[in-house]
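A lone chain, given as structure tokens: the form predicted alone.
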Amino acid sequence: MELLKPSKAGTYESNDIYIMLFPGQGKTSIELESVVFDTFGSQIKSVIQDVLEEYGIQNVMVKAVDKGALDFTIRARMITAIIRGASNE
């Protein structure tokens, strides 16, 4: 799969994570800002990672905001955010 656009999903909401990925930017890299980054800032990283590898997306930005999401609420806003960017709509 191919991200065509930039796209975004989630919340600000407690609880949620707002991703926003943006294509085309040389290399994959992952800004994360998280309430509760010293604790669970790595496995944050590692899903949205994983997310990203099992689409087969590469060559993009992540940007993250987290206000303590739970891993499948991270993994649901990545692959909605990846289905949005790869839409031709």
Given for the second form:
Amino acid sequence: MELLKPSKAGTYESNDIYIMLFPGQGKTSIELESVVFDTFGSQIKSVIQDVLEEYGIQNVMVKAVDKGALDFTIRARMITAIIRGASNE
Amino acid sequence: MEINGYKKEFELYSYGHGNKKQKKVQTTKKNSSLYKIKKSVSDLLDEINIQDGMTLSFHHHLRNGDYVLNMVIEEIAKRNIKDICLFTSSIFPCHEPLVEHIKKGTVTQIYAAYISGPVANAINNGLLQKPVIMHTHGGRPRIIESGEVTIDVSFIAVPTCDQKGNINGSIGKSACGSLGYAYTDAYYGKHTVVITDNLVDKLDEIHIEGQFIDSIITIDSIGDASKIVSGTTKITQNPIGLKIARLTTEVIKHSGYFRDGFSFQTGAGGTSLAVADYLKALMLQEKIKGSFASGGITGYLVDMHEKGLFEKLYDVQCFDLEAIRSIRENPNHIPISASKYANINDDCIVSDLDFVILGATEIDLDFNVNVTTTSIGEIMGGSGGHSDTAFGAKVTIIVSQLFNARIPVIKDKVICKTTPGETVDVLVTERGIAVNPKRSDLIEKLEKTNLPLMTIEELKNISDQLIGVPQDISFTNDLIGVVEYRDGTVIDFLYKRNENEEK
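So that was the form predicted alone. Now I'd like the form predicted in complex with its partner chain, please.
First the chain shown before, then all remaining chains and molecules of the complex.
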């Protein structure tokens, strides 16, 4: 899938994650802020990375503000942001 | 091992501790002077010849609205006094100015049962020169009476005081209700100072007698009334919290200890209050009446008392305005000292408790509980009366969500042991109830119900499957704190976080 525009998904509520995607950055980077950074930071990044790979997304800057979301929530917010960014509407 | 500023000989906690009796130091204080009133804190500091290295005590009944501690330490810092030991009952976010005094070495040691906010952060960052001593509410009077710590000057913030130094906490514009944590300070301080914003000619009801008071200082305001107590404390609206409360009430009902004359304590947290509310309905329905409720008192317990459900309220600390009204009006709402509440050397109330409902930051597979640090090992809290009541109560119930915001409550091992597992009986979460295996009597009774009983290992597996296993937190060898059990043994040590970790 190809991202056509910046997109976002999620909320800043506890147990959720707010995902922002900025395409066309030349390389892929993940910027993560998390209430559980010390204990789950690398796990959250790897879930984000996995979803990007599954959808064949490159050259995107991911900004994520995590409030303690579980893996399935992170995946759902990522997929939603990707689908929103890939649409022209 | 020697710890800077701590007693030379100390024992480590081991199973079976908690009942050891020590000899009390008797106080024979009787100050009947008619000239106790001093002009200002500054005048008083001259008179008592304040010096480097002294130990000063403060209570926390003004909670996050307290002006007195900051004001006194500011005066002391102006005089370039160093190396003060603060013997406080608790420290709150309003005590932020202390951080500067810690950095400058005015304050080098702190004793407290609970610390939150900027001062906790300063200690976590290693700014306090000597390790903080985290005691319990019952341990504090024991430390003073046993002579382990001698208080040079006790500063007691008081909502109302008369010319002789008699004290009442329940009246005045800064009313806070019971002054439970201040009694021992008044009795044992080498010099005891009352700081009040309401000096009256005569008091009808006295909480602490004037014979223990040496000086009285009047100031404009001892605290911010809106932060001294909550207007009202409220039960949780969170459906998960309510489910936990409902399950907890079922555990109480079927435990074998729910009968006429039972006793109960719960905290002021939303879930704990919901337990009180469900328990009220159950007591009315089953026509069961309790003997007493104790601890920090809230409007919910006052309501139960006034409906005749608990004959007495033993109050070490009022949490809301209803509690303050009640302690003024109801003769069986009785203010008690922290010693009477929880001191192992006293005939203490917690020993007569049937049920206590407590929270937890972490609980491990041996039922040890941490309420001292966060789940990443930073001091943010403390025992308060947690380990005292857990020791005393026949049924100690921990209520907690299994996890929240990806922070699990059950760990293989707690980062800090505040309350030993052998004094903890039941963990109630929204997904199941675990009973400490040593309480076969409770297991037997609860197995006859349809409550969702599991082992704590089974509960942990559910949690691990949903949230994953957290990475370990690493620590340096820099000792920042000592966690002292109620009998004075050392139950755990607190170390500085390793800052070299990759962020």
